[in-house]
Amino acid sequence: MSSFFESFGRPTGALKVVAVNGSPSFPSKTNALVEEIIARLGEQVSVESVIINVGDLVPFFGASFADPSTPVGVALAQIAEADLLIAASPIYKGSYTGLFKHVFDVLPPAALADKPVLLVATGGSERHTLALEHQFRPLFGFFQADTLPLAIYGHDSEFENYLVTGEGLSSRIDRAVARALPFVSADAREASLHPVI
């Protein structure tokens, strides 16, 4: 996996997946949820894969978000250059953390216009499942990207030791990727470059 500040430089046929973990502190479930994810994935179609841990970004919002330079700067271009987007996070107070959405506040209107994003979210217990509908579909919709069928959700007592350990997410994870791939195959991602007018 690549580290934090790496770019995607070299063009590969593999699918340039960025998870954006919008867990404040690490290790957490929702990071512990993304790696299962990019994993499975991963024994599907070759992925080169990158996670923006939004905690480490914090030190450096006050710099300007322009200057590609900076590790806010390379995020939002990594997130921009996706094939594959992972927008995760736990819920708290029945919605995304602050630090989640502050990094799309950042990112410019059309730069995730059409992109397949795959939602996923953490939480206390199963009676946040909805706020993936109702908080982050709508956020991404905003984008105009085209949010994938099924999202993924996951309680705490489907992880032990920061794994995912429930059947039952487990299964939601491979039924969520099968999902996916025909938005990600590679005839698809062409088509993307190539619309047909």
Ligand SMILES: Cc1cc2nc3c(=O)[nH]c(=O)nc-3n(C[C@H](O)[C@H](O)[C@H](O)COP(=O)(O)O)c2cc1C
The other form holds:
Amino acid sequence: MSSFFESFGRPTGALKVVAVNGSPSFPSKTNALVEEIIARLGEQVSVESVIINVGDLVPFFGASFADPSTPVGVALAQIAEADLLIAASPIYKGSYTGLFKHVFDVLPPAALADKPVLLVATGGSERHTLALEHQFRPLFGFFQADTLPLAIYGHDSEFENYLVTGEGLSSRIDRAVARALPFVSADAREASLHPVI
Ligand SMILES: Cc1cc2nc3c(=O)[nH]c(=O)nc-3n(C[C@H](O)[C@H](O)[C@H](O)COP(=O)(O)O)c2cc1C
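What about the form predicted together with this ligand, after the form predicted alone?
Below is the whole assembly, all chains and molecules, this chain first.
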């Protein structure tokens, strides 16, 4: 009998993780958080990953985004092919950055249908944590994506030298990764359906 994930075409090999980091800056705390999340995923399942730093795409935004040979076209194709999309941005003025939104503005509307999406943000303080729920999540509702229930927010004091150092953030990453795995990994789904007692 085929498994739940085989029926729905979910991955059984290395998990293709594609992250979009909406920061215009580098180094970037958001990039550091994304790298840490991918590393934690990699401790649990086999992962192939790419991080799209949107700041790198800025010189190319004027070109035809439908052309798959342009850097923006390549990024859009990678996003569409991901098994798991990590949608990450610094908080600017209470929301994701304009650059982050621009990537999704030029993404075809059906590209994320039923795709698991882990929402991630960094901010100067804890004050804007809920921007993940009232700004990020509705954007992926437009795309009919499967946003994962638990998002990850890190604030400035949880980083040092562009590395995740906060214990609270570290444990929130572990919790979100554990919650995400059954949605994206056949092995993790099997384990959660048949827990060892
Ligand atoms: C233009 C600008 C606007 C910002 N607006 C907010 C904000 O509304 N709320 C907040 O918590 N942090 C805000 N910040 C702080 C950044 O979100 C925070 O430092 C973030 O971790 C930077 O991420 P990065 O290092 O990946 O660029 C703002 C920073 C800048 C430069």
